[in-house]
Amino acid sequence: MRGERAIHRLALVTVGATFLLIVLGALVTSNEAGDSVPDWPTAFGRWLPLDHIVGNVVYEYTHRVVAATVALMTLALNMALWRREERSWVRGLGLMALLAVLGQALLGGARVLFLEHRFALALTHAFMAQFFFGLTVSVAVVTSPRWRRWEARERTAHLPAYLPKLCGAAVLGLFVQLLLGAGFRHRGLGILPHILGAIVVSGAILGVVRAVRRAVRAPEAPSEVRALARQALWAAGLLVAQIALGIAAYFARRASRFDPQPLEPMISLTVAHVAGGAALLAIVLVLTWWTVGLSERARAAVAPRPMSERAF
């Protein structure tokens, strides 16, 4: 039990970690930080290039130190989860995120090499940062002990079984809508495909929302059930801020287009909506896990296997 904590604990804090990253790299863009180091994996030349850390290099050399540790966290919760955890399919999801990040450092080492692919490593970078982020999340959602006693449980299922594919919807929709901003961002797109994707995810996360509210009504709804009712409202509420982030950094970003580089207020509040989007990500991917769980209960799929039927 205490191991299964510690790699709880551990998975929290890599969600921490990489949402963190994402800001910085919000950071690293929003102040067109992106070419101030020109080489890779080393920055001028060196590990620690102390006489060159100012200016833009300080984002985008600090995004690289913790870009490093947050793989370096990935791959210790990697060993723990091949060392104790007895789900199988736990331990792909966390292979699945030690593959992504990896992956996601390739990218960024061949965004500052290769110029010429520059906006179209940029949009596949910043959306493998949302799904290396997406795959922590959930890493920390099938450790949590809550999740590990209601596998223990005997299973009934408690929700519609349209619920869950609704959630799955609301998340792919946030993904589509997280790579239009960044093409955005990136100046590679326009605004209008980012304005359209708003309004159906909006469309999809309130539908999430009500649907949730109405399933918790049931009297002999359990507590895992009415648990979702918080983080439906979570939800809800981060989508009215991420709205509102958004026209406000839309307005900022137009004022401020004649200036020679970006200036305050438009970079934090890009900033915030980037932090924003991935918060909205991570909330309604784990109202998905829950709606899966609660309306499939599929004890065979989720039960853990005796420690002699593992597969290496």
The other form holds:
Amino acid sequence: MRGERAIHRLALVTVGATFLLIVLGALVTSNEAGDSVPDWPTAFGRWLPLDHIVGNVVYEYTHRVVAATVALMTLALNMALWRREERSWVRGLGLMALLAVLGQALLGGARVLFLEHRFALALTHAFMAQFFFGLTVSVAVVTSPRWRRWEARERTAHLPAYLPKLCGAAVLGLFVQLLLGAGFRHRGLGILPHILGAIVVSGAILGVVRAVRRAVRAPEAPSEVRALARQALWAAGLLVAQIALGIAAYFARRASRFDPQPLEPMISLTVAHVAGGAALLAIVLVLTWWTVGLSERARAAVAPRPMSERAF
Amino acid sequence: MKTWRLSALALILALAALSLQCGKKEEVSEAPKEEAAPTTTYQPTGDEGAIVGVVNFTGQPPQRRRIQMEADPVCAQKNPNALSEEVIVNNGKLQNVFVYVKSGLEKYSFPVPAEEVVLDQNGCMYRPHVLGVMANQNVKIITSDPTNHNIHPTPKNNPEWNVNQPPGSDPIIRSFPRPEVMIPVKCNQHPWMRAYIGVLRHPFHAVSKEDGSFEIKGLPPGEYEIEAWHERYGAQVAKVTVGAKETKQIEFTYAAGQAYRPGSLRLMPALVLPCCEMGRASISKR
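Since the structure above is the form predicted on its own, I would like to see how the form predicted together with its partner chain looks, so please show that one next.
So here's everything in the complex, that chain up top.
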């Protein structure tokens, strides 16, 4: 039991560190610091170029150091999962996260080294960041004591059959929306796809919120289902904040187009919008996991298997 | 179920919009006309003429902004009162306008000058801010600053590169093989540092000085399209005929409120409101 709690805590810390990494990545982009260190994996030919860390190099180098730390944390999480976790699909999730973070590191390096493919690589790098973040959030959810308790009770709740699908669609929509946002930020796409994406995603998230609130009203709803209401409320609140931040970031960016350098408030607003996108993805993903876990039909797919059935 | 279907439909629409955007041809900065391969290397005859002129600016120019160099104390100490160089207007004359022969020289080729064009990094600014070279002519990049810089041109038609230059290091000598107007150059370590290089297949170009004047000498007699390019106010074209040993005068006039920055307003190309669309400066010719 202590081992299980430790895994969950490690997963939570990894989620936090990954969120910080996304914020740092956004700072790199907003400060136009992406190419301030022309080489990779070393920086100016060294691992610790202390005398070079001035100007925009601060953002890029810190981003690299935190990225390496997150990769090590993901490795540690995987080692813990392989030692202590009985559910093979959870170990699989951890492995996917490890592969994603390694792939992400290579993408970051490619973004520095292959300038002619800058836009495609920056877009993929931005997308993979959120994908990896989603994986760490997923591991944190399914290793949580609450999830384990629910699994152990072998019960299901009466949730609308379409709710897990709608949640899944919202997550998918958020990923597409994050991609469109990255396209706009990296100046490869216009704003219109991102606005359309915002409308679609808002519709999906509001649909989820409405469905959850209906399910919660049922008198026989267990505490886990009632907890969904709080998460749905968070999702709705974050959605409103995110839309407001997006509008503010857009106009701040418009207003700053003749600035001689990236300045406030454009930097803070765009970084906050990126962070808000990641937070919204996290909360909708948590909702998705719980609606899948609680629903009768999807339950069988995530049921635990004994250690003897591990697929190595 | 209805919500689910609606969401799926909307998602498909968003993806369709994305694919349309991806399919849009990227707007390339003003580039010289595609020219047929020249047949003759031009030999000076003594009949060459010249174009002289001035770039005017009407209206209230935007105030030059103070550059915040505090992120690198070396820069802040060396150049404490640095101002933006995007729009420099002195007595109604616009500086840093790249003026060049856009067309009219297609039948000739010109030898690449042996001398290098120098781009200095001094006070964490590029000197000069705008420069012209011939394709394959060497650009010698030097640093006079006791801090690190990276030099990063972002061309559309030439290979992109990004090189670090520590203080006191040897000059970096590079060239651009293909004509391109203009190639932005920036230092990502100091994001206010920006220069523009015009790469041409001939040597006929000039950059407007503090008094807005420019001069293009040694032109073979003929009819030409002369383009003036400014990083914020865009391009203007004038047609001019230069006779034997003739000096023609032309003027370009830019107006405040016609701000336009080629290539960088891709921030919002998909949503251009009719009220806010910014046109290019009109042609002015004398």
